[in-house]
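Read the single chain below, which is given as structure tokens and is the form predicted on its own.
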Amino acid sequence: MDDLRQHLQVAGDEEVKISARNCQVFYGDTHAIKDVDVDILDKTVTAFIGPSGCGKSTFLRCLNRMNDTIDVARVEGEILMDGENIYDKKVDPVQLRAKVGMVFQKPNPFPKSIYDNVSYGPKIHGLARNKAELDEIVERSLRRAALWDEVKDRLQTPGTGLSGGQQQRLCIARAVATEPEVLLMDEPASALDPIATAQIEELIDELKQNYSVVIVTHSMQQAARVSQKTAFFHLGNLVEYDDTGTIFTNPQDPRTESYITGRIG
């Protein structure tokens, strides 16, 4: 364990945020994720790519214990964040999810005002002592999500009244409002038009200055545009993990090459 902790601090010159070792996921008798070992770096965008059903979203959900909400799911192995095992019995999943925010495929704002969508997390986690502090968190979060200028005059109107791209940025503002350290994104642009997609991609690039961002995407072009590291999953296995440029131009595993050149998938 101590060796792992030392290894965690630095992979090369880069700081590791999350480290998975021998990670397995079972849905009942189905072995969905097999023997995954990976180090996810801080202040970096890491893309998970692979065919549908290959396990990339399942593994993403291990990183904030979302699989806990599925009765038949069982996770084995170790996932460390800053050297602490997130599956330790002492860890409260609700507190963990404040530190590991998540944005889903389809924008899912609460049926509340724009202001209440963003202030909800900070309120339940006691991050603001008064209304002025809450106002500040809401503004800062909406600015980080590049949405403030568009909504500052209508904060009390329903979040569901925004366009699809704006709703997704509202969900990103909601995720960053609890001051997370990691941001998980499960195909965050797949329901959006090309202009909104470009805005989300630009935002992801900015977010990596403050967060470790992990994105699942079915679009290899998107992975190539937004990420610095890419992990290729196939049939529940992490086949290859490397710098994004290397994965796309010089993959080491024939399965990765077959996927990238369109022969499998």
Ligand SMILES: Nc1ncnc2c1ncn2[C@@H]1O[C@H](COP(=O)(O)OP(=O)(O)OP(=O)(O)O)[C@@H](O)[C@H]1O
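Being a predicted model, the structure only gives us computed values, none of them experimental. Positions refer to the first chain, counted from 1. Under this definition, the rigid core comprises the largest set of C-alpha atoms superposing within 1.5 Å between the forms. Compared with the form predicted together with the named molecule:
Put simply, the smaller rigid part swings 14 degrees relative to the larger one between the two forms, by C-alpha superposition.
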The other form holds:
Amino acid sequence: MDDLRQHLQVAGDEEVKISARNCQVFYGDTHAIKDVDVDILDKTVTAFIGPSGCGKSTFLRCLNRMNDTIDVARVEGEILMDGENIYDKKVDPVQLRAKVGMVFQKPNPFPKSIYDNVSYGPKIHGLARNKAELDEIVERSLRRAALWDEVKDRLQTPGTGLSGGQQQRLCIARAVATEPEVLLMDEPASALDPIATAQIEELIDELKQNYSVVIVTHSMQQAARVSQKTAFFHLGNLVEYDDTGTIFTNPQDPRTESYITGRIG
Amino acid sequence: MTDITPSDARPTSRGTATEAVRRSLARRNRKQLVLQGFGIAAIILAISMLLILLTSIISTGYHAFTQTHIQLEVYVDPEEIPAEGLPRGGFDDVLAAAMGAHFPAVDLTDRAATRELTSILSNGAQFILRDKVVADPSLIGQTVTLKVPVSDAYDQLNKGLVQRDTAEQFRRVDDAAIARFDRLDELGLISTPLNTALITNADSRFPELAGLKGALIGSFWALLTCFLISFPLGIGAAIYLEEFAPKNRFSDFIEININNLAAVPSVVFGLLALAVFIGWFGLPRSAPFVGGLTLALMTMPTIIIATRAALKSVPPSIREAALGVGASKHQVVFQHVLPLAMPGILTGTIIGLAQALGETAPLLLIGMNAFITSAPGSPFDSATALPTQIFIWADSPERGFVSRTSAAILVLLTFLIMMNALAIFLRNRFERKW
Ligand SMILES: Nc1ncnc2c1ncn2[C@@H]1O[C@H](COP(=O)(O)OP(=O)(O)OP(=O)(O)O)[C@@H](O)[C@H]1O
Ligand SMILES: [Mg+2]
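Moving on from the form predicted on its own, kindly provide the form predicted together with the named molecule as a structure.
Let us now look at the entire complex, which starts with that chain.
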């Protein structure tokens, strides 16, 4: 009985949430993502690492069709989420983005109050039936983003008035407030001090109980700490994708090894 | 770019880099000083032009802000003005009698002498008396104290605009008239109060009675029409072009045309309006509504361009943020981008409307320079507008219109300055830091 449960647990962990097949991204003539095949698992933290400009953000933005908003960007291939191609004509990108939350590389709070920043998503998706529920969502989201204690007395002040790190956590709170199934985080901790970083990593750890989390990071330590799977990108190619432990201890590709040991990047 | 000469290009070959920098520094500083000098000279020139303009307008215009009045004790003679005859009656004769009281020597049966005597009164005096009596017929048989404007020539005399030492034949008022006026002045009957008629009266042939009421109301209706049409249409077009339209040859073509439209001389819009609104649609001539439509044609490109610039200046990260939490395109535009762009849009709109307020040529073409002595009751009544009123007055031969033209310009400038100040206020008040 115990054995069986353990087995099921493992099977649940291995469930594929998103799989990219032959994914290509072009910015005009620039071929930014080349032939990427990857399976991102549910209830798992996946880290994207790689040198600057290798296409991590670009690929991340494919997963919630954020590249649609860039005129010159063109995505080819298939990206399946729960078995459905998200680039299919009948998929509404708006609905997709409600399911796939995103934290951007640069903090981008709305020039509105802290409260409005967090409550905006739940409001437009009708996740709260009344003000009390909305208050609750706002508080819970801010707590999860480790920001509540700092802002609880000034929820009505502008979100743009916060420090850079606080703004980033506000953006995280905003993203988790809509209870997405997948959370894409583009260097969420690059502007944070070690304490806030630790809190965010804790949040990521907590989120993976229910969601699939993809995080782009330049910190090997962070990737090693929070992720179970790691993908290494180089010049638009997905060079290696494996268990985080394997990538960091026993990389198969020499480029991965050089990057991890600090020789390219 | 031109100051990089070959000797600068390889400074290290002849000395240290710092030495090269020091050598070029003197020249660069000199260039900067020259540039600054030109800039300051240009500003001084512009400001002095502005000052000359303002002083010349104010120095002629301020006369029109007061108006010489004369106070008369008028016996409303029931013989001349029988109650049953109202509103007709011998109001002019009654006034002549009141004037005659101060000049017993003048024979009031002598028509020429009487006319000379009453020439001091504005032509409107009898109508002022008539309106008073019609409003209250019980005044008949009583003596009323009446304060009426004096006619233009005497107003000029009182304000010192008629030189008393000029030879009589070159003067607009003869010596006898001056003597009569001075006598009235000695009696304390002449006063020079604020010229409220400038705002409360409509246009008139007689400068002392002419006012801007019709023009102000006409301009108001025209601007309101212009705003109600160009603001929603302009913003709508700009939002569509900026946010929703596919970027292709066709939208480029539209963009170029809108930019060109903004540069089309306003008189062309007037011709267009004349042909389309009045010619085809049969809308009334001289109507502020048609004027507003015409001005809307001109203002719309300005608003479209200002709105697009304001929309463009909203950082893309805000759009991404909204899209990222699952807002639809429509929600992104109307809940995030548009509110952030609103100060810029309003500033552009107000500046566009200020331009429209001062626009003359298209209004002339649709007949808003008609001579109309009553203020319009609706946007479809004939009216003038402020700039066309200025045009009409500037064209009038009477001396009194010289200062009134300048006064009207000052009124127009006041409105323009107020609108621009509002635009600046809005811009500063809502300026955002991202
Ligand atoms: N909007 C764009 N238009 C054109 N080219 C772009 C655009 N965005 C990214 N690129 C190009 O695509 C490539 C990948 O960029 P991307 O932002 O995905 O890199 P990254 O791995 O996220 O880098 P970093 O670690 O510095 O964030 C780069 O060469 C970049 O110049
Ligand atoms: Mg990036």
